[in-house]
Structures are given as C-alpha cells and as structure tokens.
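Just the one chain here, laid out as structure tokens, in the form predicted on its own.
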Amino acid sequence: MADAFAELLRGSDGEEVAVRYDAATETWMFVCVHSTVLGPAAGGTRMKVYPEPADALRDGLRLSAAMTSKNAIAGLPLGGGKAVLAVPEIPTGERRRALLLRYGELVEALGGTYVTACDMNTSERDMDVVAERTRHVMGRSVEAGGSGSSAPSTAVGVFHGIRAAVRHAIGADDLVGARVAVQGVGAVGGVLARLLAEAGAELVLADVVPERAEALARELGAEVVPPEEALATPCDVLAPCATGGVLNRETIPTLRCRIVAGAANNQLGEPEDADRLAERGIVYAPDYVVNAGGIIHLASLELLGEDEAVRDARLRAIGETLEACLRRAEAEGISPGQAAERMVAERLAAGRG
C-alpha cells in the first residue's frame, strides 16, 4: 500500500495531501490540495467504497486537479482541492456523525488552506455536521446559515453553457425543436431537464435507476432509452450528467450528437479524447468549464458574500467563458480542452506574477 501511495504521490504536481486512517471506521481520508495560486483550495467531500485505499487517493488527486482548472476558469479567488472518504461500506447514523466530526477536525487542521463542501454521497445536513469542527466549510443548509444545495446551479450553469455551444455549433439563438439527451436525472440532471423543456428542446432521458427517468419523461413529455444507449443515441446535444469517463476510445466512435455538453465531472476518459471528438467534428464543451455553476453558488454566496443577483450574473457567464473557449479553439486551431488547458495556465500564471 506505501509503495501505491509514494508512486502517486511521485506523479501528482499538486501541493499537498493530508491523510488519516480513521480505525473507528475503517476509513481512510484523503484530503488532496492541488493549488493555492489563486487562493485557498476549495472543492467536495466524495464518500465512497473503493477497492484499494490507493484508488480513492488516486481519484481525489484527478478531482483535486479538474478543481484547479475549474476554479481557475470561472475567475473565482479560489484554488483546487478535493476530499475522499474512502469507507467500507457507506455510513448512517451515529457511524456517519462521528465519521463526519473527525473529517471535519482534519480539515481544521489544515488552517485554511482547504475549504471543503458537499460531493458523492455527502449533503448539506452531512456539511452541517462538518461545520462543528471546522469554520472551512460550505454548502451547509439554510437552517445552520449556509446557501443549501449547489446542484440546481450547477444546472443553470450547464444550460447557459449548452445554450451557448448550440449558438456557436448551429447558430441558433434559442434551443427550440433541439434535441437533447441527458444522461443521468438526478440533481443536476432532473433540474438541467426541465430547464431545457422549459426552452422548448426536446428530450431523450436516461438515468441507471430506470423509474426515475420515466417519472421525468412522463412530467415533460420525454423520450427515455436504456443507460446503456444514452451515449448512441441520435442528438443535438448529448449532456452526460452521471459518472465520468463516459468519453474515450471506444465510446466517441459510437457517438450520433453535434455538441456534448453536461454535467459530469471528468468525462473524458483521457486527454487525448478531447483531440478524438474535435476529429469527428463533435463540439466538446469542456466539463469544467459548463459545470462550475455549484462552485460558484458556494463561493458568491458563502465566501464572497454577494447576492443571487450577482451569483445568477456569473453563472449566466459560463456561457460566456465557453463561447470564448470555442472561439479560441477554432482560431488557434486546436481542440476546445486545449484552448481551456491555455486559458487555465494564463490565469493560474497571472495569480502566480
């Protein structure tokens, strides 16, 4: 396990990680802090059962650095970071609390340097419990003073974001008559669907837990397909709003959609597949960069103490900062994940001088 752990660690270019192994419930605690340039790190708690301890190391460092780039991207005062509670099975009751106390005293004990908030299988009330132990925290519940769940802004960002590849790709100015498929209908997805109904696109939904979909569908007058015909199904849009890695080698050739646009975090199964959708003429709107709507709910509300006003002016940005990307894209000749890799790099050099 030390010898996983060193070659990892060896291969990250991220600043720090704080572990503990919390024998009381077998759960190791990564809390991984990929940047500071631009500020103190900030990103989500994801709880889950992994095979190895390396594994949720290894996925706290990859998310770690997505919330680099994220952050960076939406011009927020704020670096990357990401926590994994990597448990045996996921915890409940008083397990859960006492799990939640003890994370939230290792994150005081970084002094700042991260801020933490909800992810995978972690809410508000989970932040909430957190709180008792740390002031670096957000996404607490309105109840304990916090601005409550992210995900429907995470939505709205995305929308503004599919809204301006649509612009960019098709040239229409409304998403009327588009086809759209949404891939995973949970908090983000069910809320980025109505949304995009409400703008008269139609819909092609699917979700692994199939009643959910079709309970949507029925509301909205979809279309639902297995999960597992998401990806092929012929579209506009496609908006992948689930797990990540769904676009690699051998998925992007399947591909019947204009545009991929949507929620998950790291969709690309490697960067190079950034390189095979621009060869198939597919416009990929980096998931950083349409995603960052929950970021930027937390930290207009929580750490910058601005209004939903302001918050709703930046979320409307990311289509903005999209546009920009695609345009830079096309100009420089390369991939819209390259021209959002040189954005990124500009804005983290500019913190650093």
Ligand code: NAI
Second form
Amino acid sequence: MADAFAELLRGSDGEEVAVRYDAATETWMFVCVHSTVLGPAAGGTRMKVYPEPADALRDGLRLSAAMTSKNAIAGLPLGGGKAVLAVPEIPTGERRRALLLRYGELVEALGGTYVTACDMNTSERDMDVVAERTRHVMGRSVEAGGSGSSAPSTAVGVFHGIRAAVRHAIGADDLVGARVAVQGVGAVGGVLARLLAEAGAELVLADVVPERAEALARELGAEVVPPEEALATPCDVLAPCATGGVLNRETIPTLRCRIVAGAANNQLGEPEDADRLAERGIVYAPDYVVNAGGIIHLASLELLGEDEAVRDARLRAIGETLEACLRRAEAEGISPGQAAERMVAERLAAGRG
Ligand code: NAI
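We have the form predicted on its own; now please give the form predicted together with the named molecule.
Starting with the chain above, the whole complex follows.
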C-alpha cells in the first residue's frame, strides 16, 4: 500500500494531501489540495467503497486537479481540491454522523486551505454535520444557514452553455426548434429539460428510471427514448447529464448530434476522445466549463457573500467563457478541451504573478 501511495504522490502535481485513517469506521480519509494559487482549494467530499485505499487516493488526486480547472475557468477566487472518504460500506445513522464529525475535525485542522461541499454519496444534511466541527464547508441545508442544492444552478449554467454552443456552431440566437437530447433527467437534467422547453427546444429525454423520463416528457410535451438509445438519437445537441465516460471510442462513431454540452463530470473516456469528436465535426463543450454552475452557486452565496443577482451573472458568464473557448479552439486549430486548458493555464499563471 505504501508503495502505491508513494507512486501516486510522486506522479501528482498537486500541493498536498492530508491523510487520516479512522479506525472506528475503517475509513481512509484523503483531502487532496491540488492548488491554492487562486484561493482556498474548494471541492466536494466523495464517499465511496473502493477496492483499495490507493484507488481512493487516485480518484481524489484526479478530481482535485479537475476542480482547479473548473474553479479557474469559472473566474472564481478559488483553488482546486477534493476529499474522498473511502469507506468499507456506506455508513448510516450514528456511525455516519460520528465519521462526519471526525472528518470535519480534519477539515478544520487544515485551517481553511481546503473548503468542502457535497459530492457523490454526501448530502446537504451531511454538510450540516461536518459544519458542527469546521467553518470551511459549503452546501449546508437552507435550514442550517446554507444555500441548499446546487443542482438548479448547475442546470442554469449548462443551459447558458448550450445557448452559446448553438450560437457558435449553428448560428442561431435562440433555441426555438433546436432538438436537444437529455441523457439523465435527475436533479440537474430535470431542471435543464424544463429550461430548454421554456426556450422552445424540441426535447428527447432518457433515463434508466423510465418513469422519471416519461412523467417529465408528459409534462413538457417531449419524446422519450430508451436509455441505450440516448447517445445515438439524431439531435442538434446531446446533453449528457447522467454519468461520466459516455464519450468514448465505442460511442463517438454512433453519435448523431452537432454539439455535446451537458452536466456530467468527466464525459470523455480518455483525452483522445476530444480529437475523435473534432474529427467527426462535433462541437464539444468541455464538461468542466459548462457544469461549473454548482460550485459557482455555493461559492457566490456562501463564501463570497454575494446575492442571487450576482450569482446569476456568474452563471450567465459560463456562456461567454464557452464562446471564448470555442473561438480560441477554431483560431488556434485545437480542440475546445485544449483551448480550455490553455485558458486555465493563463489564469493560474496570472494568479502566480
Ligand atoms: P442525479 O443522480 O440526480 O441524476 C442522474 C440521473 O441520471 C438519474 O435520474 C439516473 O437515473 C440517470 N441515469 C443514470 N445512468 C443513466 C444512463 N446510463 N442513461 C440514462 N440515465 C441515466 O445526479 P445530478 O445531480 O443530476 O447530476 C448529474 C450529473 O451531473 C452527474 O454526472 C454529476 O456528477 C454531474 N454534476 C452535478 C452537479 C450538481 O450540482 N448536482 C454539479 C456538476 C456536475
């Protein structure tokens, strides 16, 4: 195990990792601080069962680097971080509460270098518990003084991204009649579908919980396709809002869309998939550019003390950032993902300067 940890840390360009083993729950806690160049490292706490502790550390390192990019390109005064609680099984009740309190102590011990929030398998209620031990937490419930769910803001940000991508790739100023396929109509995809319907888009919905897609489709007058057909649906825009890794060597040849812009994290199976999309003439909106609405919501309302009008302006700016990224990709003959990476590198260089 020590060798695996050493190898991962040697290969990481992050600033530091705080590690604690919680014997009572047999949980490894990893707080990965990738960058504090632009401000405190911010990113959620993922709770998950991993085959080995090193797999959890690998996930944390990768996700924390992605948060540096997401926060930088969103123009937030935040660095990137992520925490992983590698549990032997997802704890409940008193055991879960005790673990979260001890985790809160670890976050507090870092003195504000890292600011946490919800992620996979952690909720607003969990952040309320973490907040009993540390100030450095966002995403508490509204009742506990937090700003509540970030999903609606994530959807609004993706919506602005889709508008910008359609303007850039199709030359249309609105979404009237644009055909958009939403894969996954959960907390983000559901709100996104409503926004798109209001804007006059023609919708195709898919979810592995078919009743979810069907109920929403009835309400919005949308079409439903089985989940396995979502990616290959003929459409102007494909919006992946379910899971990561959906754009890969196998799926890209089957796509029948002009644009991919959605909320899911880590949509590309591997970096080369950006080139595969470009070769097919499909405009790809880098996921971390368009799905930053959630962290914008939390940081704006809870850390920066801004009001909803300022938050909304930050969400609208996602469209402008994506447009700048797509223009740059064209001008420099690179993929939108590479253009986004260059924009991030410039912001970090300016921060260091
Ligand atoms: P959610 O769990 O509420 O919704 C996901 C939906 O996708 C569910 O309805 C699920 O049944 C469906 N689904 C899962 N696999 C599917 C498949 N193969 N085909 C079709 N549908 C499928 O999650 P949420 O919060 O809406 O997040 C969606 C995505 O956006 C996730 O990848 C998440 O990491 C990402 N994201 C979410 C943010 C937020 O603020 N909630 C912020 C940034 C990214």
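The model shown is predicted, which means the values in this text are computed figures rather than measured ones. Residue numbers count along the first chain shown, from 1.
Asker: Treating the chain as two rigid parts that move between the two forms, state whether residue 319 and residue 179 fall in the same part.
Answerer: Residue 319 shares its rigid part with residue 179.
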